[in-house]
Structure formats: structure tokens, C-alpha cells
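In the block that follows, a single chain appears as C-alpha cells, in the form predicted on its own.
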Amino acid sequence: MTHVFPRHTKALPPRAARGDGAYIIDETGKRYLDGSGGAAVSCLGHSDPEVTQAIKDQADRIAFAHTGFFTSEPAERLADRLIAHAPEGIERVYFVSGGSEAVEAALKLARQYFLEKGEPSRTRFIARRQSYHGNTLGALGTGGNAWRREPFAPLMVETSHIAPCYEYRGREAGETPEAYGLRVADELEAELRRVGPENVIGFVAEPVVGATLGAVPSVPGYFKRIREICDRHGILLILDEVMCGMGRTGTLFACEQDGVRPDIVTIAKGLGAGYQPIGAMLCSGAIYAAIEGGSGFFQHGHTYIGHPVACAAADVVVGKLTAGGMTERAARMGEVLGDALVARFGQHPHVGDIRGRGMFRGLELVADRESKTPFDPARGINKKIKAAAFDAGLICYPMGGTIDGRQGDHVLLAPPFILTEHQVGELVDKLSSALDVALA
């Protein structure tokens, strides 16, 4: 008997008892290799003593001070560390408690920025189909995750959605990756002309699409064209790095690999590595200056923003990701993981694509490789893989609706950066067994 409201009322999960590096151990003693970091969260594993010590030490000093009255030393230190490594032009950090809150803050700040500039007609965003930006109403409305949006569509703000940069299914025969990227990026230009650029606040996108598409990076040149279009029409480029940022793809900020600078970028998940709930919205100096020189007040806020204990934990995490070399390790071990996936599944009759960057990898499952025909959604392939993997002692992140919200199955992998080569082998072995069971 439980009084906890679970995610699924008909499938009660086992109780997690403790963590041991890349493993979670349940109350029966069963060990699970965390091949997805939960939801791309646990980048340092589950038992980092330095992070937990920082939490204890800060709680002993002061656990909470409302930001309406105080700042705190951990928040100041963490903001300085993030800005030291942030993309060009990013100068301010607004701390929140998670990814959805970070995106909500980004959307509100973007709207207020144009109000401060005297451009109130800018009321809408453009994003991409099959994106995911969070589960609060603003973030959900901006995202393009069809099945998550459907029940709450009447409550959402209007957002335009253009095609994702999804090379496996979008690039035409004979088309170069670069030409494909420019073609789909130019959909932003077309949509701006349709709705009127004077009515648009910004374009929101994940540099590497996570949960909904399964670790899909853009092709070369795509985001540079997007940046050019945003600049030409005076709209903001808002990059959602909640899942793909903080070293996950092999650089601290995922957009570094695309050679673009955002106006606003959101981070969470790996920022706290699961040790405390924390996220952040980072903005350019120009956006901050518009608020500072105008009303002087960002009309937004939550009780726990800038939480000292959360910031203390995250400061140690980011220190390990940067000076501690864990981001470089993610890049290196990501290649080991990618090679192992290709070696095991590259010729698998039902693995159509293996993709991703760093420790952020995805496999797309198909009924037929040559035609890329997806499995019938009624088979629930992704659900069967998740159950079989969990039974085998592997946590992974399968999802359905990859193509259009209904059709398509993929498996997302986002293991801790501390993963060893032996554990890469364990992950691949257990995933292979799970596929055998699910596809039988």
C-alpha cells in the first residue's frame, strides 16, 4: 500500500535503496546499470562523495534564503563559473529548480524583453515538430511533442512548428547533409514571412533533440543558417539544452559544436547531476540590459530559485565537468559507446539508425531497414524494450511516436560520464538481450 501518486497507477516501481557509481540498487539488492542517467540527469553517477559533502556543508551553514531578500555565496560562485564557460555574449544566470522552469523563465524573459523595447506585437514563438521543452503549460505549448500536447492543447499559447532537422528521415536521395540542413532551416524564414516577423518573439530548439526523437543532432550548417535568419528578422534564438547540455554531448554547452551563440540558453538535468533539483536560464548581456534599463524588474519568480544547497551541489558538479575533465571524458567515452553500438547493432535487421554525440546516443527501431518502415504502434516495441531491459538490470529510455507522435520507436542512452569500458560492454550486452526479447 502506498499513498504516493506514481507516474503510472497500474505499474508500481521497485524502491531505490542506494546508489553505487553507475548503478542503482533496489531494496532487494538487485543492481541496475543506469544506461540513461535516469532522464540524462546522473552524469556523475549516484555516489559522488564531493557533491554530497558540499550539500551537507551548505546545509550546515544556511539551507534557504529567499531571493526576494538575499543572494548567496553558492549562487554567486556557480553563476561566475557558468558564465566563464558560457557561449559568447551570455552574461547572466537565473537559477530555477528544473528544466521546465528554465524554459518557462526563458519564454517570459523573451516576451518581456520586447515589451521593454516597445514591441508589444511580438507574442508568438516558432519551434520544431517532435521537440520537447518541458511539461509546464508554456513549455509544453512551445514544444512539438504531439502525444504530450494533445490532452492540454486547449490551454496552450499558439506556437508555430516547423520541421525538425532529422536527417535519417528528412534528407532526400542525392541531397547533401549541408543542402538538407539549409532547406529545413529555411522553413523558419518561410514561417516568419507567413505570420509576420514583427509578431514573433523567438525560435526555440534543442541543439541535439533528446526524448522525443532520440539523440538527433543537426547537420553541419543548420544552426548557422538559423542564427542568420533570427538576426535578419530581429527575433531571439533560444536554445534548450536541458537534456543535451552540461557536457552530455562532449562539450559543456551542446551549441559549441554547432558554432552558434544563443540569446537565451536553458540548462538543468546534468547541472545538478541529480544530487539536487536545479536548472538555469542564461541570457545575453543585451537582454539583461533591456530589463535593467527599463522596468528593472523581471516579472517572474518561484520560491526556491537560487536555492543555496542546490547551487552548492551544482557548483561542485560544474567544477568536475570543466576543470575536473568530466566533459572531456564524456566525449572520449561517448566514442567508445558509439563504436560499441555500431559494432553490435550496425547490421541488426531492426536497427535503422544509430546517432548522437558524446554520451548521448539513440537507436531507431524499424520493421524494415531498407524502407525505414516503422513497427506498428500497437506492438508497443518501445515499452517492451524498456521492460525487458529493466528486467535484465539495465535502465534505458525507450520512447514511441518518434516520427510523428504516433509512429516510430527509439531507445535513448545517456549513461553517467564515469562509465568504464567494461560497463559499456555490459550496457550493450543487456540492451541486445532486451531487443531480442522485445522483437521476438
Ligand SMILES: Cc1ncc(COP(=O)(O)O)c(C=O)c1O
Contents of the next structure:
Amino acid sequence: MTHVFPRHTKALPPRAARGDGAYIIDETGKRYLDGSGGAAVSCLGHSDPEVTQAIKDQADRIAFAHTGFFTSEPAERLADRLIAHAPEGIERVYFVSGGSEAVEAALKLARQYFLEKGEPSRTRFIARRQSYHGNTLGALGTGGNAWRREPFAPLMVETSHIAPCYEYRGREAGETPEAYGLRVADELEAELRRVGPENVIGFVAEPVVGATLGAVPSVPGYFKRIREICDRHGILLILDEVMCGMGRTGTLFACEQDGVRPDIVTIAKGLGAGYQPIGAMLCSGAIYAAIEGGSGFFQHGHTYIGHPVACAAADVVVGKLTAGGMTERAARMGEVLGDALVARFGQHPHVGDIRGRGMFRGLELVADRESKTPFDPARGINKKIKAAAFDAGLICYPMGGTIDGRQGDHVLLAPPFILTEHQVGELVDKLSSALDVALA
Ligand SMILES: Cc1ncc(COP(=O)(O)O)c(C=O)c1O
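Having seen the form predicted on its own, please provide the structure of the form predicted together with this ligand.
What follows is the whole complex; the chain from before opens it.
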């Protein structure tokens, strides 16, 4: 008997009792290797003593002071640390409690920016199909996953969705990756012309698409062209790094590898590493200046923004990701993981594509490699893989609807950066037996 409203009423999960490095241990003592960090959250594993100590110390000093009255030492320290490592031009940090809140804050700040500038006609966002930006109504409306949107579509603001940069399925035979990237980036230009650039606030995209595509980075040159188009029409580039940011791809911000500078960037998940619920929306000095020189305040806010205990935990996390060398470790171990996946699944008859960056990897499953034909969604391959892996003591993050929200299956891997080479072997072994069971 439980009074908790679970994620699924027909599948009650076991109770997590303890964390031990890269493992979660349930109440029966069963150990699970956390191959996806939950959903790309637990970048430092589950028992980091420095993060837990910082939480205790801050709770002993002061747990909460409303940001309508106070700032706090941990929030100031964390903001300084993030800005010291942020993309060029990013100067301010707005702390929230998770990824969806970070995206909502980004959307509202972008709209208010244009109001402050006297451009009220700008009301529309352009985003991409097969993206995920969160489950609150603004973020869900921005996301482009048909299945997630469908029931709530009547409640959403109208958003344009252009093609993702999804080389495995989108690049045509004989087309170079660069030419493909420019072709799909130019869909932004076409959509801007269709709806009128004077009506558009910004373009929203994940640098490496996580939950809905399975660790898909863009091709070289794609985001540079996107930036050019944004600049040409005076719209904002909003990058959602909630999943791919904070060292996950081998650099603190994923967009560093695309050589692109956002106007707004959102982070969460790895920022608190699962030790505290925290996210953040970071914006350029120019956007901040428009608010400061205009109405003077961002018309937004939640009770728990800038929570001192959450900021104290995240400050230690980001310290470890930067000065502590954990991001470099993600890059190094990411190569080990990528090589191990290619060695084991490179010739697998039902693994069509292996992709990703750093400790953020995806496998796309197909019924037939040659034609890239997906499995019949009715087979529920992704659900079977998740269940078989969990049975075998591996947490991974499979998802369906990879291609269009309905067809396609992938497995997302996002293990803790502390993973050892031995544990990479364990992950690949367990995933291999889960695929055998699910595909049998
Ligand atoms: C790219 C991206 N944005 C936003 C979110 C929403 O974050 P949260 O679940 O913390 O609200 C997610 C969650 O998976 C995400 O992957």
C-alpha cells in the first residue's frame, strides 16, 4: 500500500535505499549500475562526501532565505563560478529548481527583453521537432515531440518546429555532413520568412539532443549558420543544456564544441548532480542591461529560486567539474565508453547508429540496418530493453518515438563521470544481455 502518486500506476518501482559511487542499492540489497545517471543527472555518482558535507554545513548555517529579501553566500559563489566558465557574453545567472523551470524562465525573459526594447510584436518561438524542453506548459509547447505534446496541445502557445539536425536519418546519400547541416539550418531562415521575423522572439535548441533523440549532436557548421540567421533577423538564440550541459559531453557547456555563443542558456540535472534540485537560466549582459535599464525587474520568480542549500551543493559540484578535473574525466572516459560501445555493438544487426559526445551516448535500434527500418512500435522494444537491463542490474534510459514521436527506438547512456574502465565493461556486458532478451 502506498499513497505516493507514482510515475506509472501499474509498475511500482523498488525502493532505493543507498548510493555507492556509480551504483544504486535497493532495499533488498540488489545493486544497479547507474548507466544513465537516472536521466543524465548523477554526474558524480551517488555518494560524493564533499557534496553531502556542503549540504549539511549550509543547512546548519541557514537553509532558506527568500530571494525577495536576501541573497546568499552560496548563490553568489556559484554564480561567480558559473560565469567564470560560461560562454562569451553570458553575464548573469537566474537560479531555479530544475530544467523545466529554467526553460520557462528563459522563454519569459526572452519575451520581456523585447518588450523592454519596444518590440511587442515578437511573440513566437521557433524550435525543432524531436526536441524535449520540459513538461511545464511553456516548455512542453516549445518541445517538438509529438507524443508528449498531443494531449496538452490545446493548452499550448503556438510554436514553429523545424527539422532537427539528425544526420543518421536526415542526411541524403551523396550529401556532405556540412551541406546537410546548412540545409537544415536554413529551415530556420525559411520559417522566419514565413511567419515574419518581426514576430519571432528566438530559436530554442538542445546542442546535443537527449531524451527524445538519444544523444544526437549537430554536424559541423550547423550552429554557426543558426547563429548567423539569428543575428541577421535580431532573434535570440536560446540553448537548452539542461541535459547535455555541465560537463556531460566533455566540456562544461556543450555549445563550446559547436563554437557558438547563445544569448540564453539553460542548465539543470548535472548542476546539482542529483544531490539537490537546482537549475539555472544564464543570460547575456545585453539582455540583463535591457531589463536593468528598462522596468528594472524580471517579472518572474518562484519561492525556492536561489535556494542556499541547493546552491551550496551545486557550488561543490561545479568546483569538481572545473578545478577538480571531472569534466576532463568525462571527456576521457567518454572515449573509453564510445570505443567499448562500437567494439560491442558496431556490427550488431539491430544497432543502426552509435552516437554522442563524452559521457552522453546513444544507440538507435533498427529492425534492419541496411534500410534503417525501425521496429514496429507495437513491439515496445525500448520498454523491453529498460526492463531487461533493470533485471540485470543496469539503469539505462531507452525511449521510443525516436524518428517522429511514434516510430523508432533508442537507448540513452549518461553514466557518472567517475565510472571506471571496469565499470564500462560491466555496463556494456549488461546492455548486451538486455538487448539479447528484448530482441529475442
Ligand atoms: C533538454 C531538457 N530540457 C529540459 C528538461 C526538463 O528538466 P526537468 O525534468 O528537470 O524539469 C529536460 C529533462 O529531461 C531536458 O532533457
